[in-house]
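This document starts with one chain, in the form predicted on its own, laid out as structure tokens.
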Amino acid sequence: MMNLYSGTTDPFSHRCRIVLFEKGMDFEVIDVDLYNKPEDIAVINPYNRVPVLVDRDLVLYESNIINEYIDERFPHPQLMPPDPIMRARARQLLHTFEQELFSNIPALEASGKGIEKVRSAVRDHLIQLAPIFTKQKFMLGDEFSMLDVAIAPLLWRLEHYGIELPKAASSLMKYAERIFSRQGFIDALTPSEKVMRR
């Protein structure tokens, strides 16, 4: 059985939970206290973070490599598109993802000096994507994919993050609700993050 440490309120570790719920796999998912790590995560990961698939002999970190892991060894529903040219498409705006919004999770989450110019840098990538959900309904079309895994968990996270997408984005907010409404996505939130939006 795969074990899945996880951070109860880990917008990356989410990212995980939403794709074992949504593969409906047999899998136990280990919460891992953020502020006061166990001491086997620091050895399974070297770098001392969640999540962290162990699958018998095997050992993943980050959420992208768990999460292409699982789709490849659990086919259905498949995740990550078929045809290579578009999962080298969707590989790479995984890639932007990190590098435009992710990469700002920390400063979010510390909402130190600077935290403003965060939130508007992330609203701003934010309200470029929302054209794209007055076409269609995911990220890829009508399917739902990888890419709607990787950004709910922020979606689901900006009330607790402070920031607030105007009306020109409201197509982006009706796609949100629709991630929001999958069974696979209620499954994975853990009571902490039930509670991060009203």
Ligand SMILES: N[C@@H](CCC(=O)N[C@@H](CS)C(=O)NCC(=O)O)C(=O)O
The other form holds:
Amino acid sequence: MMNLYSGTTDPFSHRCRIVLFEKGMDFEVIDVDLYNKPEDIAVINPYNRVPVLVDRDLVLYESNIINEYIDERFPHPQLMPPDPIMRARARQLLHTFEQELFSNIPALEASGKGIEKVRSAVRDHLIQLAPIFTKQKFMLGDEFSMLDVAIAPLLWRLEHYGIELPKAASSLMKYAERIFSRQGFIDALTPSEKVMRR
Ligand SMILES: N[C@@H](CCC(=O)N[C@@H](CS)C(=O)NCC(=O)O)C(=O)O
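Could the form predicted in complex with the named molecule be shown next, to go alongside the form predicted on its own?
Following is the full complex, with the preceding chain placed first.
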């Protein structure tokens, strides 16, 4: 059985929990208190961070790498596109999300000096994505994919991070609600995440 070491409020761990629940497979989530991190995390991940996936002898860290492994081990429903060109594009977009959006997570969580600049950088990038959802249901088309998994934890935390989107981005918020209503997404939420949105 796979074991996922997961932070109860951590957006990166949230991504891996979504994939595990979407696949409906057998796994165990081990809650890690980031304010009192057990020493074994540093032993299994040289960067001393969560999430970490342990599958027998295999130990993986980095949420997107973990998620691609789970997707390949349990291909139903497949979350990465089957076609190599589309898959390469999906990986490129995953990288863009890390660079433009998720690199801001530490600053959003610390909420210190300069936070407004960070909030508006994230807001601007999300506004740019909004037109996609006037034409299609999900990021890559009409099927839920790894791209939706990757961005969902940020969309869930917008209010929590003090980011308000303008009316012009309402298609993006409708898209977010489409993800939030999925059973896999609901089941993946921890009690601390459930209370992040009203
Ligand atoms: N790029 C990594 C980021 C993981 C990460 O930054 N995890 C943070 C939680 S947000 C962590 O474990 N930090 C260690 C700590 O707070 O002590 C991923 O995608 O998995």
